Amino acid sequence: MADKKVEAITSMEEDFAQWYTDTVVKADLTGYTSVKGFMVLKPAGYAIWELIQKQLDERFKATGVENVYLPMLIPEGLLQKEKDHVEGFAPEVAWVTHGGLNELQEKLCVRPTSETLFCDFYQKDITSYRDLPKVYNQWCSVVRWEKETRPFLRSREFLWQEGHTAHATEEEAQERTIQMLNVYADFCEEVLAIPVVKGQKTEKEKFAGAVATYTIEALMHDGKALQSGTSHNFGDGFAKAFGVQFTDKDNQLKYVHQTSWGVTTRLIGAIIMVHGDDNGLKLPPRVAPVQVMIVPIQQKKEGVLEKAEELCERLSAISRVKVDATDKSPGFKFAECEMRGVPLRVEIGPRDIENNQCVVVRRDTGEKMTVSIDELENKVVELLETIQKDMLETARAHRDSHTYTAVTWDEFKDTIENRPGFIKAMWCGETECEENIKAETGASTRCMPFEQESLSDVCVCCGKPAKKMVYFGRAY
């Protein structure tokens, strides 16, 4: 590649966590502030972040969810009244103790998450059945106080969204927090074109305080899992802790059944992984703030520019579309293009022009083709669907290839340590197993799937009878 702009990004075979970090910083998504672990979304980076919360804003409405906003600051009473709940988010707590100069009576936690918050909101809501159901949710930030930090994996302040529901019956409530997982899990594979495994979580993985939690867990590029959305069974233990109870149509007074679900920026930091490669980014056209980029060839040539900003014009009805007029040079603008991952390449010079023609690159293959200009539209249209098919199919036989068997715990050691990748294995149910296969391998129970297997009658680890299939893998 011509003027290589990415002459500084690690392979991802040499180092892939410092690949990971290089693409971050040159693709330009994030900036480090003064505070570490807190980063700026530069606008490539946030544009991502919009375009995933527009259309997952979309699909949450379909299903008669409403956007609210509730405080950031969250009493300590208010979040010392769930025990589980407060226990598990503890160590990850920042505090406000001062109002100005003034010291405050009661410290206000920073939200971490908003149950309590939501809490105690319906119960002073919700008084009937009538009231019921309350499918909420809102897009805000939250702030975890991390020890070791990543851009958009791990950071100690994160944009996110936290739909919580209230339900007059268990079944209500158990319907929509499967229902929200598979929103979740359509929505990764539709439009970050990431395969995901949808399941369960085991008693010693669920959220503090739940019934059950439910994931959907991706698998990275370097066969690392990453759970990318989660939903929440939080059945009335939420409810008898904060007083959330309505009168029923039996006038009967009754505990509601709440549910809690949210995904955050981690997505992108997904997406980096997923689908990347050495040369930086590749977006799905789906989440590419720009899906087509143009590049004028000897624009300074009579005629050039012009013919590149009528082509910008026309390509807009159908793309997000944008022009490189810099005067930076085509091979330089052709290397931040696949940085920056952009799905589809125009290129138009003085020949291209004659010929009514012009050459399209495919970010996700590299592929060029010449196509004539009166067909410019149709073709940006079918290679944009065909990027967007590709990309998943494409991530979906990566995630198949790496996802293994083992039936004996020699045959588990050996996988974890050789071939990195989901393992899927028998279990016996204890958490004092999974805690031991944890501390000899470094995998963790990354969830119980629906779509469930008998590999064997017994335990991958203990050798005691195998209650359920699960995934293992080491994760982010």
Given for the second form:
Number of protein chains: 2
Amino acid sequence: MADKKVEAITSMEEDFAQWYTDTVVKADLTGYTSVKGFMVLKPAGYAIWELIQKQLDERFKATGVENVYLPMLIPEGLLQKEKDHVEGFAPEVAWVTHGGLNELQEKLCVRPTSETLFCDFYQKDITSYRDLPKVYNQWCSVVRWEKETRPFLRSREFLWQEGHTAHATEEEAQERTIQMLNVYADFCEEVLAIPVVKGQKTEKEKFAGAVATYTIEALMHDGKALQSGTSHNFGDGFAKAFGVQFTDKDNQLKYVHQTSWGVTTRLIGAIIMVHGDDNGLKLPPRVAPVQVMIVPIQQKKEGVLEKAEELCERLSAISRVKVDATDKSPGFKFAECEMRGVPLRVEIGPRDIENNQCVVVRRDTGEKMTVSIDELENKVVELLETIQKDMLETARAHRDSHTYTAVTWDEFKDTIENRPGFIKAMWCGETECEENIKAETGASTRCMPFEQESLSDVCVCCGKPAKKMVYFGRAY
Amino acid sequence: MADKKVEAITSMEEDFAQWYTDTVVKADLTGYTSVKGFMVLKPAGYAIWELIQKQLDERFKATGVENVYLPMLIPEGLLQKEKDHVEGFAPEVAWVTHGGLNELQEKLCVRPTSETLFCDFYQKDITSYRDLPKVYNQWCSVVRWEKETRPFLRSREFLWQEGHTAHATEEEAQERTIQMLNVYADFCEEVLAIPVVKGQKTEKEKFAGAVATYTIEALMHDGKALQSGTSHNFGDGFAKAFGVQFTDKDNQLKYVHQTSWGVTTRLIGAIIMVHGDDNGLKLPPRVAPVQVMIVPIQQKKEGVLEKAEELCERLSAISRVKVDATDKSPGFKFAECEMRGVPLRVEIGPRDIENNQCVVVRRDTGEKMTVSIDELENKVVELLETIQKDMLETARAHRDSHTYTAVTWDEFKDTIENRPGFIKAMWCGETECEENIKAETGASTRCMPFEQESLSDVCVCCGKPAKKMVYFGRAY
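The structure above corresponds to the form predicted alone; please give the structure of the form predicted together with a further copy of the same chain next.
The complete assembly is shown below, putting the previous chain first.
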């Protein structure tokens, strides 16, 4: 039974994309409806998002963020006010043309992102320096009419948060932009156990309408990169397009400086692809909806289920814990726990009860331990912390051992073909050269990392003087 | 200053509708954008919704509810599968006709409610009795193309939760329908301090596609009723329309029985209209984003702000507390606290510090107390509990003293004209008679309460034999 269930997943080595799809389905994270390109987040998937949301929201609020909710529909005229922005988004929005039984005078798009709505709102809500800063965020879903879709990575609707701030000065906006990037990076490392590279996007890769876009980039198990969160500094461009002005302390009318920043359900895709293995999902304890699954052995024997429930009751004070009392075989339950990424499994049977012990198994390493029942709470607390820490270290080791440097163009091409991962290389700063690199190798500029190194004096591709060290990689 | 701010609200007696609008604006709950019929939930408004969401979600989960997320768009063909349902909703939905640059082959409506999507999903996800029950809920926004809108009470988009369940038997579905109605009723009383009447909707008032609709009805300060939550039993009607079948333990193929239940941001409108007064909002402590506001007196004097911050630090362990250290006058700050409904105000000035005391003021009664600083935590905990309890009792007393009985038609007409409130009266059970009552008096049937009384043998309007005692009332 156990083997059969596991057998149903394609191995990572054989076909990583298929392994991903199999894992999403077998771990019961998403489901299908008749709405093409849209997905259902099932309980096991949505619960991960709830844990992300809760812990990220706490970190936001600790920096002074307040939550709001703005309309889901944007009038065409509003979307068009900022030139770069509308060019970036118009080709991929869904349009509402009829409301009730009537055709609308002005069509409305389902928000693909809400910069324009926040500007419209701020224009009405901000008059004085006393109204600043505005540090608002909303949790919602957005729609982008993608042609090809994959669960969590690309779908026509996804859940996210979008922060939108307005400040009196350029410096304050820039500070907030970097502050939120750091919140994301710390969150990814400390909660999702995913190490990231922080840096700035190139001109070509920056957000439609931004002065500067910053990103956190993570490396998946297959060596491809995933942009995992972005933070944008808009300068006063949107403020000028929307007339968002305030009277400053010196009585002068000035434009505000704005930022926006967001992460999405893509993070769940990152969790799957950074930590998963051929047995399925591996969830870091801090985002595991079930952290401990208790599996009774010979559960029909007197006292076994009762003991399992008693342990569950005790462990519920310190963890998210469940008993699997279904009529499946223990082997099947083990495989299902592994598939769903439950960090710890506790096995308890008649002989264990006799010896006042149970068996504890780590999902991340497979390590099995015999633990005295008297010590169980302490051991579980300790193990959940250890697993969280070890998963980050494992992911970091993988990321580091798959980060290469290329000084010559031949090295670059050889690395991208044969050693999937990040490539650090020098770049001249020209968009044309960046496009050539992408066209020839499929590698895009992931970011200009904050931690710059000097690998050589010249661009890895064109040989002109180098301006920046860049992380390159093929990406999702 | 203080008076000026308060002056700006129309008094309830003068014009309740205008008082409501003024309060919503002055308490800074909502804002405007250029999207007609849609509102912005500003931080003070959204924070109330977050507290509702958190506490209701805990109650849901305690009954076994799991959260999911389904698409926001519904293909036209799916909406049309259940005849009554499409008739009820088609006239008020927004239609997406274009995705990206192309016209869609099939138009999609923005969900006005998600019965059809859940059925489509359940049809694919349920095959055996082992898959039952499904007790799923989602938190999201929905769109209904209303002609006239009012903040929280009626807008083209609103936030809500919608629970959708599937069961093996009729009995289990009915049990869940009533269970969730009770969750809502208890939540309203215990958290929102709003007493409700529980009952069943008449045939005329039930939900499009339901076998039976149950409701909780609350009475606003002006004597008008507000439907505050509903729970529907669908029987197997939707299951038959969508082919949601399962193989039961006896190996027979059967249709599932379904329910749905929801509450919305309307609850915030109820809080405003049940508890508010001529000084603005009055928030029950359990849904007050700020429970205690500390107002420093003569804050420029040495040590005052420091002491205020020290008290804030101490109180933050047991409450949601803030210091108002802005440069407004204390009088203005007091009025603002009242306007925003903060349950407790703590005043601390140089003389208070000297005497190791502070002044504590209740928002609900206006009562002022001098409290020793050593006793402050205990006193605040006690007062917040007392306020929560007293606000419920005050609302209950108002509801009870505005609940009338009418045995004759003259009594009914006289009451509805001269004494706004609930009217309990006997009814024949005929839709035609119900429509007459509405047409002649503006009073609709709110519900057939679970607690039935026999007031007379005949219908209050037509004189035919009475079948049910009904709560009538003019309603929002």
